[in-house]
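Form predicted together with its partner chain, single chain, as structure tokens, below.
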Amino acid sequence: MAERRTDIGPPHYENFLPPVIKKNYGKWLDHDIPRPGVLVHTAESGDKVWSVRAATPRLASIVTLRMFADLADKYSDGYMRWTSRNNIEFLLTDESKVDPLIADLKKEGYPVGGTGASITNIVHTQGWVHCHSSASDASGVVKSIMDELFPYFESMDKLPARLRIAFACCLNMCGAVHCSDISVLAVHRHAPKIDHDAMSKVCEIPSTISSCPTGAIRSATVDGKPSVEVIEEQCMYCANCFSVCPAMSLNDPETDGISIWVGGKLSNARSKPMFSKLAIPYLPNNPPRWPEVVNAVKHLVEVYAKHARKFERMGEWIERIGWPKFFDLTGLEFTKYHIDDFTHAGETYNRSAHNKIFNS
């Protein structure tokens, strides 16, 4: 048997760079987006490379990966790459192959787009497909939203700037949705249900108690066995206790659902990066198509597209018009849930007399 190899790290990326990339590495001059989903980069040498970007559902079967490998052999000398938002890119040196590749991708069901002022793929988490703490499915919501927003993926002239959507199926945010133009975040709304039988077997009671950021968990004896109890009014459903103790599940089909946040960005271009802020505290889980969520997201996109100025991201637009106007234009209800009551809540109050007075 061969010697067991460990700590070898990933294969070196140079093994996978197309010749045109190797040759012009660090010597790129400029790029254009001649049409949605196609970038053309020009190097100092005069070489050009056409990148064709196609959507994937992130969850990819080996059948699809092999099909991508075949397309890469046919069109891009066997090379391909993925983007940070789960799109696949084929890098071509022959412009005449762009159209046939796009046609093949479309035929296989992987549309081309997601460049410039568009809505590209939604970064997301595992949801019911593979996660233990999810308050919703992830892939199903993403698929439903993108079906509806598809025209924005395939175009670059419908929006003032790019619009990034992210989805996370619980507050752990494996998909780090806290800085997106629109964040769709599944939430629990009920304190953990304690499995008292399992508690002493699978959890450390002191670390379970100390895991709670609001001090809502205290020790208790239940049926003669050591366990814990939760002060329900103090629970903010963060599920940190569940992360350290499997006997504290928060999953609940009746009360789990989805919240929507807006105005985050993480690029430093123009304004500093911003967090997303609460727009809609709760919408129900309604599989398989989540119509309430899809409609809310679509509505937000449309209001933004109608009112924002060129190059303004969602958050920059809202900063210009102000939150009162945002709630007015979107028709969303402003509630006490929108007002922060966590650690630095006071910093979010409007401590000024600056108010736009308008008739809605």
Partner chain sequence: MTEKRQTPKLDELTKGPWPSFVTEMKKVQDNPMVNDLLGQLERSYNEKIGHWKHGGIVGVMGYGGGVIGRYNDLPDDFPECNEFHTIRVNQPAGWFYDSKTIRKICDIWEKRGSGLTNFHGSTGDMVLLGTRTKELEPLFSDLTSIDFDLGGSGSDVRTPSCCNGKARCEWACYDTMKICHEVTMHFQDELHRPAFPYKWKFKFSGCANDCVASIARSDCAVIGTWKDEIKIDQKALQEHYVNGGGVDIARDVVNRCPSRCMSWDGTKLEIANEDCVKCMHCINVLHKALRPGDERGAAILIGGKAPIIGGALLAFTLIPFIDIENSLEDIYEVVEEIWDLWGEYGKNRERIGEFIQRIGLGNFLEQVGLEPAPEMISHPRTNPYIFFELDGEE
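Alright, leaving the form predicted together with its partner chain aside, put up the form predicted alone.
There are no partners or other molecules in what follows, just the one chain.
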């Protein structure tokens, strides 16, 4: 009798590789970017693969997905992939199909770009569409920002180096805001409001207390009923408690807002990976176009583009000129919120992929 396996995990990634990728796996010589949105990889065997990259929305309809699938069937033998920043890439082995594919993508309204010294698609979280703890929208803010920065997506001659922008709708950071050149982070600014009447009816108090990563929630008796209290000095406004207890609401349209962070990256090219650092502590939530946030991000991009050296990432530029000069050039106000009093992992953990082996 054949073995029956029910818990087999995800399929092996090799099952989804294009034949040319599988054939030349680990044997690629180099790559080039002949034009914005197009990469060509050359293998030792002489085989070449052209990647055509286009921007897509974070949330795509079935109609959109079927359209992409049809384009993949037509031009790339059915093979396509999504990048970590929500771009779609078609993998072609026939160079003659590159231009027709780009023409069809643009006809459908999907721009081609995001390669080399450009701003690629913004990686972002769910926002008001889905997340119960979000302090702002995600899709709306990202759409508003990229409407202004669109020329930087389709070109590779306006920036010194690649520039990555990320958005997270709360500090739980489902996006990559801890390590992007410019990070947009929505923030709550007060502790949860507790509905003491509903607490004992809809929440398990021990689970609610244990959900807090900073120990800010304590048991309490209110009007003779079991409930909890929040020590606001210890609260970091993460909404973990609301995830397990609907009686502890954190969202507030009057005080929720957006902060801007800069200087993060994952690359090891010229320096170790870098964490983002605070640039603007608070901007108001003004849907549907968030003008204050859009103007701030656009201003940071323009100042960086004007003053950084070629191949210099945002964080590398700031390290070279120093933070005082950064605040001077950008015209941003330095506040008490910019004082970094985090004394733990930021300076002690090895953030590089490079390891040094010591001989005893």
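If you superpose the two forms and keep the largest set of C-alpha atoms that fall within 1.5 Å, you have the rigid core. Positions refer to the first chain, counted from 1. Owing to the predicted nature of the structure, the values given are computational and were not obtained by experimental measurement.
Student: If you line up the core, does residue 213 shift 2 angstroms or more at its C-alpha between these two forms?
Tutor: Yes, because once the rigid core is superposed, the C-alpha of residue 213 moves 2 Å or more between these two forms.
Student: Superposing on the rigid core, is the CA of residue 287 displaced by 2 Å or more between these two forms?
Tutor: Residue 287: C-alpha displaced by less than 2 Å between these two forms.
Student: Please work out, using C-alpha superpositions, how far the smaller rigid part turns between these two forms, and give the answer in whole degrees.
Tutor: Angle of the smaller part against the larger: 19 degrees.
Student: Relative to the superposed core, report the C-alpha shift of residue 244 between these two forms in angstrom.
Tutor: In the core superposition between these two forms, the C-alpha of residue 244 moves 4.5 Å.
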